[in-house]
Amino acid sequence: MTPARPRLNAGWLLVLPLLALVVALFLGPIVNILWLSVTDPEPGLGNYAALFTSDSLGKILWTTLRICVICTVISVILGYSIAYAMVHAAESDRKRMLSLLLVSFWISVLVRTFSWLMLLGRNGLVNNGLEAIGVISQPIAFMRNELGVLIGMVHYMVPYAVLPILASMQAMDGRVVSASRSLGATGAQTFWRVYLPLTRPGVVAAALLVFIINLGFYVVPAVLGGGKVLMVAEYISVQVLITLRWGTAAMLAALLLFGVLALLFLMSRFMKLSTVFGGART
């Protein structure tokens, strides 16, 4: 008696024909702009050796992580402080906290970036209100620099901060802290010593997340860096729009790829990534 044949599952039939597509569409650019790297304009690793080779490469690269890290650091430290006031706040407080911090997910980042310009231009509402009152004597320069990036992007990403925090925060079991203050413990220990060590891999997450979007920003340093503050992302549009050194951009969008899926991976060795966006934590 010859054994039955496994059937396909119905629900795969309607899958499958999606799947094929979204590879095909998905999948097929990727693995072109990988050929392209080693290929444009000649066969070889010649686009990654200019990684050591080329000043501005690497002027452009430290930017880019610079910026990063900083707009990382304070991001985090914002959001970790916006996170512990919702956990804290009443029920109906924190409803309300929360459906202000998804709302902002709904505006788009080009309609903020021209929001700052207006609010920090030479002639932007903060100048003009700092000078009415006496602070300064003249205009301070908040845009075409880093300051000017950095504040448009640390207003992007804070609320992606939130998420990864509030979760490990509203997982956490509130008896420990309650335990260590029936202990002894001031409310300084007790936040150093127990309930910064439990949220670490909300911290530790929040942190990836941020570095990882902040790779690939694109319109906050176009826009609010006014072409004097270049990174990774810009200057790939330059090569492929100006220049039309293909492979030298394939090479940059490679190098974002890896770098991306590489901190993905260490993200999800302290938090299911689900979570970060509010999905089950079980």
Partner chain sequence: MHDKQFLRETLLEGAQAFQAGRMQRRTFLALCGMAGFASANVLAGRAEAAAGEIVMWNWGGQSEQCHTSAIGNAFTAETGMPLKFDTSGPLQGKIKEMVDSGNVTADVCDADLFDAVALGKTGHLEPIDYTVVDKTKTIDGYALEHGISIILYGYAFMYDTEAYPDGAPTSWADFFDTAKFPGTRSLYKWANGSLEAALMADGVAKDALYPIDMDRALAKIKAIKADTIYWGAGSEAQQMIVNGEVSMGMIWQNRGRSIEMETNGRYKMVMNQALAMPGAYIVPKGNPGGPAVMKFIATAQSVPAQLDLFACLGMTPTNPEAIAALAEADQPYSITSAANMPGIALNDPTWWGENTDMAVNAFLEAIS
Given for the second form:
Amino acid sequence: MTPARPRLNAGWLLVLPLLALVVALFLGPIVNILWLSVTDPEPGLGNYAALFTSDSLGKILWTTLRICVICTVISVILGYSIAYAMVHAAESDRKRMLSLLLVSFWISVLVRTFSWLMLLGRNGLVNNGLEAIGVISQPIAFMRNELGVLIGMVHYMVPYAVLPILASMQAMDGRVVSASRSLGATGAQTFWRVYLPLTRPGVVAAALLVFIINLGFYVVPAVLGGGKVLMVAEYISVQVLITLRWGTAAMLAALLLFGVLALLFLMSRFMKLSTVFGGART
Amino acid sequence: MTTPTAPGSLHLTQLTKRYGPVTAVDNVSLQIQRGEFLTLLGPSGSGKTTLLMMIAGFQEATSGDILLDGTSIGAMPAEKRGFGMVFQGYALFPHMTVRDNVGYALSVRHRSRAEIAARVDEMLDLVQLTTLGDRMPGQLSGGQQQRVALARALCFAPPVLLLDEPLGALDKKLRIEVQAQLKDIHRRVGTTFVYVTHDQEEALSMSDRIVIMRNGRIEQVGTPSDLYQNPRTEFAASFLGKSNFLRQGGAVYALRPEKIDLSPAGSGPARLRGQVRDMAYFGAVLKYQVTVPGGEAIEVDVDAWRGGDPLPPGTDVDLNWTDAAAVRLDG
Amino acid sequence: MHDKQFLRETLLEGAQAFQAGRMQRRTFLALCGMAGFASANVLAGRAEAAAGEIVMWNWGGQSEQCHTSAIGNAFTAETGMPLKFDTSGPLQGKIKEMVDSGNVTADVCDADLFDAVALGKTGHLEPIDYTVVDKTKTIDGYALEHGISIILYGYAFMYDTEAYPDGAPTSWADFFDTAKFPGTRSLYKWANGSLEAALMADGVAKDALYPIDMDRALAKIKAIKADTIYWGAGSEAQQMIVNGEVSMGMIWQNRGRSIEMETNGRYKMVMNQALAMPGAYIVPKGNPGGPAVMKFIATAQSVPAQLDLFACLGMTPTNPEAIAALAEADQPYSITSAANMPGIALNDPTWWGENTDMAVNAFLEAIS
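Same protein, different form: I have the form predicted alone, so give me the form predicted together with the partner chain.
The next block holds the full complex; its first chain is the one shown before.
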């Protein structure tokens, strides 16, 4: 007699090849990157050691981190305001606002980037207009610097910030706001003590999403930064395509990957990630 | 009391609320006394909740005014009115403990920690939740949540407490238990309660006065017994308790089933003769369905302890009642 | 990464053996299974790179049309082989990746001569067959083992004539002199050309640029950093100039020529001290078209092809016969014309081939 073995659901056998394919296609490149980062140009942790010895790597990472954090904060605040306006708008207005928001997803980042140059460049609409009416005598340097990068990135990221926040606002029981008011709380008190805490999962989700996408920004900093704002994604691309330092590139890619994972782990210690990503609320 | 009007009295004058072509509340005027337990009773769509929301300040009246102790508050926002409110579904703050929920109204008024703690203890004691202060609302049963909502709404000693179907989410057994507690609390705090429900038993058992609403208008106002004994309309008579309707010479009379005397046929004079069609045994009462000439069925309740042996279907019976038992209705 | 190439060859042999009935179906499938999905890739790649055609890897835009008219038509007429294009831009990293993956789909790359040095050294390129390609039909020193210069492009600079009415800048020294010529400048972001310009501005003679003194060049670059923005693509360089973002900007000389024409001389190009860059044709190791590609390169050296490339793309010929055949009106825009030649600096592909990684990273650090 053989003991009864737990039977595998036959359905799994059907999806197994696809599952294996997905896992292989997903893990394969990641393993390859990690492998490269400790083998190119020579085996060892030399690429990682460079993080502590190379000033330029430190500067690039610091620039990236600084810009990502600032951009995330601004995008989430703007996104929150827009989502708030949408939730409180009439149904027909809300639909109109949502479609405007989604339309911006379809405009390529290159087109947007050059539109900003037309609008805010040295000879752009805004500078020329302000000069024409005598407000300024010298053009304001909106573009080709860190400010330009931030403007371009925030513009790109705001829709990403709006959607999770909007979802959490719509999921909220509106009666708690009425309850707070009935208990005598002012508008500001209701917002800070009830509305904001209850929409926090949306804010955290938006911040994570925006921050992680920001880390990979390439075109916007490259163009709007005028070459002076070097972020890690562009640097990786240069190391892969031009200088052929694939080990350095792989090390930075691995660093980004583990940075994001560490971030998620940290968040999970403070709140249930399932609530952030739309799971059940408690 | 030297003040001409006691605190906590409400006066609604010709309140109307329209949503486009729909009139949700139609020209309602009502005087609510201080400390009164007043129930707005009506089916869904009768305008009772809209009326409550206008009193609370969450809905703006299209016309008419609300006076609190003689002062107009019609244009005052909800947070300034200082009325307590218990919401349908409770609307507790899910991210705060029970204590923080209860103390919220004092905390937003910047009272001291000590004062808030003392008052919260008092309120938790009132609703018998002293041991659950540090729980989150999600960890409480429905009945416990309801009591937290009540404590939260009463914590700042509002002159008026508004309750929007607060027991709707509870099962029947629990509801009857909580009704008694609510009534008890009302007696102890002395606050004016304005209570919305569509449940007639709830209304009858708890209220000082009941306002029956229908299609945005007040159908009838009175004490529970007044409304029960002297309904003025068919709607009032049928919505509050059960009633038979008798039509005589163009007039309509309401006759409660328990006010009819039923006896086997031929034992004496009879106002109506009929035949038992059906009988149901309810323990305390026997409910008879009696077919009378014209085909209508009349419901008769007989106290089980004095009714003798139940009469089987098909038995011919005599029906009698006193003149006072049949209430002539308007129109 | 030679394992992948080995795998590919094994599979191809397996496929042929299977077709010829020498291998059992099951054995072949097991082989494919071991190779995983690489097999699909390999077979697809094989289909794409069918013999009997030449695939040119270039930078898209106008060049596809120009390469067809200047070289492709004559080459096809002579050999019967069609010319096809991959326009995704043959950056060093992409060529290396393609060769390493064992799935080479291009025969000839429109690249830089320093790429021939860098990638030749690491074994990613086929040597040029100088029995077919003519070493004398290019500039001295620009026919290397793994690549030969077909055209020249160059780094010059342009200025806005309205910004400097009282006297135009004429040299890199003027370009780097923000006191005498105030206004924003633009330089190329990937170091190439920018370093040489800085050295010339600092007084280094044009034939003493190499090996590049990095410290000296970067110090000069940093000195005008506050007034400089940097471009990474030709279109960007053009926009910076015509949108008035800069008063002076480094530009690829062929683009400068079209800007000057389109704006009727509002923006003028300074050819003095321009850096001539050898654009080269290089062949990825294991190119699918095989030795026939050498014939293609030879065709590109012919005088009609060279003149057509100049007319179509503005690229300066390298074949001395073609240079001599240029029309009088075209001379100013030809880097190597008799008038320009005395002021021109010539790029050293060997230095760049050996130092690109160090130079680019140091430059990036200096400007960011």
